[in-house]
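The form predicted alone is given below as one chain in structure tokens.
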Amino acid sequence: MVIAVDGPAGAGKSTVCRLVAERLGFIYLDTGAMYRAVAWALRETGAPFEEDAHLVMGLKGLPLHFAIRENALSITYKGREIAGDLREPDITRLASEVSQRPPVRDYLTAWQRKLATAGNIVAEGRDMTTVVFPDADVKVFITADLATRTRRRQREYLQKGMEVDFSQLLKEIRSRDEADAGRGIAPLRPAEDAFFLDTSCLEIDQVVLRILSLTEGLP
């Protein structure tokens, strides 16, 4: 079976998804990290990546690995896991940049897919419902309004030790809503037959009882 979640930066997408994994005894797919570990990966190389096809000759070389371990995305680099790498505020930025590139994208979704053969899974990502499991068992588009997605993510920069502006992070989620809504390839949007939530006034169990709700009865 595979969970399908999209949704913009901040809606609770990692935090639930993870839940709902754990509560079903699936493989728990966080396709962020996955971005965030190549804008990490061509960084960390030096890769030219400000063409195409300079950037696919950049992915092909890089020594970056997924797997899935214990029902969770493992990423190592050369060997080395580096997730803890992946969550500084540059490397968010720097992700928004190169997941607006296809050859990126294109890599990732194959990827995603071959992951996904490992077992049941919940995936959460940007195109999860629309690009990369368009016929997902369940599909759910959470969001939730501006300032409480940019509350969540300042938190979690501050449980990581990491001060963050309000203000200024404000503006960066609203910039990558912008460029996730408009880019030309595989644009965030709900697809057609998505659940829709909005988490904005919802705690945390309360979106994974909704979503454990929508797999009943599924074989």
Ligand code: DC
Second form
Amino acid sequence: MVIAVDGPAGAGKSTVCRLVAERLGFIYLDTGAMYRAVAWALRETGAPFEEDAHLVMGLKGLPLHFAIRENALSITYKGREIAGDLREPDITRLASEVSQRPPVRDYLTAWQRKLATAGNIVAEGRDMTTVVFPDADVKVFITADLATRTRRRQREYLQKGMEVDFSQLLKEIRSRDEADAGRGIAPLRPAEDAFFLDTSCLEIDQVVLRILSLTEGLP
Ligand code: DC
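Target state, the form predicted together with this ligand; input state, the form predicted alone:
Entire complex below, previous chain first.
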């Protein structure tokens, strides 16, 4: 079974999907982490990737590997777990940039479909319901208003000891939303048959329960 979840930054996808996967004993696949890992690895190799031809070559030789271990994504670079912080602001920006590039999307779409053969899965990202798993058993689009999403992201940074300015963060999230939704390839948009969930006024548990209820009655 595939539960596919899309939505913008800070909508609560990661927290909710991890819990849904735990409750069901499914694999949890954070595809944003895969885009971040590609950004990290391309930066690490230092290979040029401004042109698509270079990028295709760079991706071919990239010593990056994805696998499922204990129902979660494991990312290794040269055989070791990636050492850097994939959520650091520079990687966030670079991930947004490389996620616009067709060779990167093709490369990761293939990986994501391969990983999904490992078992039942909850996959979250921007194009899970529309491009990667259009035949998913359950499709959900999670969102929340911009201020709520910014507050959530700000809290996440604070928990890591990083203080970030609210209005600056809001601007960054808005411009990332615009880039994700406005790109020509695999733009962020709700699939026609996705269940639309605005989490602005919902607690995490409520969102988890709603998604679980969508799986009831499925074989
Ligand atoms: O969900 P996130 O913030 O970790 O995602 C990092 C970046 O990757 C973000 O700019 C959107 C992009 N992304 C994407 O284009 N498609 C996905 N399926 C997942 C993430």
